[in-house]
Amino acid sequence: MADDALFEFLHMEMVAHVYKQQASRAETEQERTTSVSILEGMGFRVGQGLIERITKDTPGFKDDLDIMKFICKDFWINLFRKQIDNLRTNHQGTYVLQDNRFSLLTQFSNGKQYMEEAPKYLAFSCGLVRGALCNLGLDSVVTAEVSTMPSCKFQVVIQKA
C-alpha cells in the first residue's frame, strides 16, 4: 500500500516538473506536445524494463489478442495492483483497454473539476504500455481519453509491417 502512494507522488512531481520545465522555456502549443512527449518517453523506457522483469519466466504469446490479454492482466496487475476493467477489440489491430478507477487519476476528482489537466497525466501510462509491447513485438500508438475522472480509456492501434 505504501508502494503505491510513493508511485503516485513520484508520478504527480515527475509530471509537475517536467511541465514546469518546459513552461519556463516556451508559452505554447508546441511545448505541451514537447512535455507530453518526454513523459512518454519516460514511461515507453520503464515499460520495456518491467516487461522484460514480467515476462521473464512466460511461454510464448500465440498473437496480438494473446499480448494485449496479458497486458490487462499480468502488467497492470504489477503496475497499478488490479486488472484492467475492459478489453475490447475490433479483430484488427485495435483495442480499447478501460480502467474505471485508474490510481493516478483518483487524487484529483470525481467531477469534471479537473477534465483538462488529466491528460498530462496518462502520457507516461502511455508509453509504459507502447514500451511493454515494443518489447514483445508489437510496434503501437497508445493514446488515451478521459470522459469522466477517475476513468479512463486507452486506445492501442497495432502498426502491421
Second form
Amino acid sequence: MADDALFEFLHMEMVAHVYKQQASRAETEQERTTSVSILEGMGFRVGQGLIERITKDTPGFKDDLDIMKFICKDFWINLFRKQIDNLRTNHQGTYVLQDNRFSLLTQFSNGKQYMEEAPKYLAFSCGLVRGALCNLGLDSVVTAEVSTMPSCKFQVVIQKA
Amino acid sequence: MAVCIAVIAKENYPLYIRSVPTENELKFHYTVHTSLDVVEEKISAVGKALVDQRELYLGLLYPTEDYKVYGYVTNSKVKFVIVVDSSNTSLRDNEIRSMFRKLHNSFTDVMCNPFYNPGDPIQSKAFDGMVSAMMVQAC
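For comparison with the form predicted on its own, please write out the form predicted in complex with the partner chain.
Now the complete complex, all chains and molecules, led by this one.
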C-alpha cells in the first residue's frame, strides 16, 4: 500500500532531521539521549491523538490487560498493518510485546551491521505506545530492544500511582 | 435543543463549557459540576457489576425541575455533559446519542490537531461552530 511507504519515509526523514538538528548544536555527548527523547516526545503526542480516534467506537475497557490487548491488536493494525505476535505479562504491570517483523526495521540489513542505529528508529514507536496508554489513564515506561534484526520487543512497565 | 454543553477533562476540570442563555451561565456551571458525582458513580458501577454493559453513553444522569442532564464518557475518561430543557419532550434518547456522537467526533478532531495541547481549554473554531449548531438546532 502506498500510505505505508509514506509513513516509513516520513519516519526516516523525521529521524534524520532530528539527529541533524541536534548534531548542528554541537554538544556531542548528550546528543543521542536528547534526540531519542525528542522523537519519543513526538510519538507521545501522536499516540495521544491516535488512541482518541481509534477507541472512538470501542466500548469501555475492563482492566489493564484489556487495554494492552487493544494496543496489540487494533492499535498496532492501525499503525503497522499487523498484530503484535506475542504478548506476555507477569500480571504485575509488566508487559512484553513482541513483533517478529517490525515494519520500521524491515528495511535494515538482517545482520548485526546496523544494530547500533536501531534505537533511533524505535524511539518514536515507544512514544506512540506510551502516549496511547497515558491517554487511557495508565502511566507507563516503554523501552524497546532488538536482538535479531527485524524482530523487536517492547517492554511496557505500568507505573502504579 | 441543548441549553448547555460541557467538556470535562479526565482530572475533572472544564475544558469547554457553553450555555445558551448567557445571563444564567453560573447556574449551568453549577448544574454541570453537580452532575460529575453522578458520572463518577456510573463509571465505577460499570467497572464492578455488569461487564457486558460497557458503553460510552451514560444516559440520563438526573432530571431537575427545568432541565435534564445527560452524560457520556470517552475511553480516555473525558466527560461530555449535555443539558436540555425539560419542556422539550419530543427529544428522544437516540437524538441525544447522536449529539454525543457528533461531539465525540469533533473532540477527536481537536485532539488530533497538532496545535492543540492536550489538557488545555478548547478554543477551536470548528468545535465551537459544531456546538452552536447543536444548540440552535430545532429550538
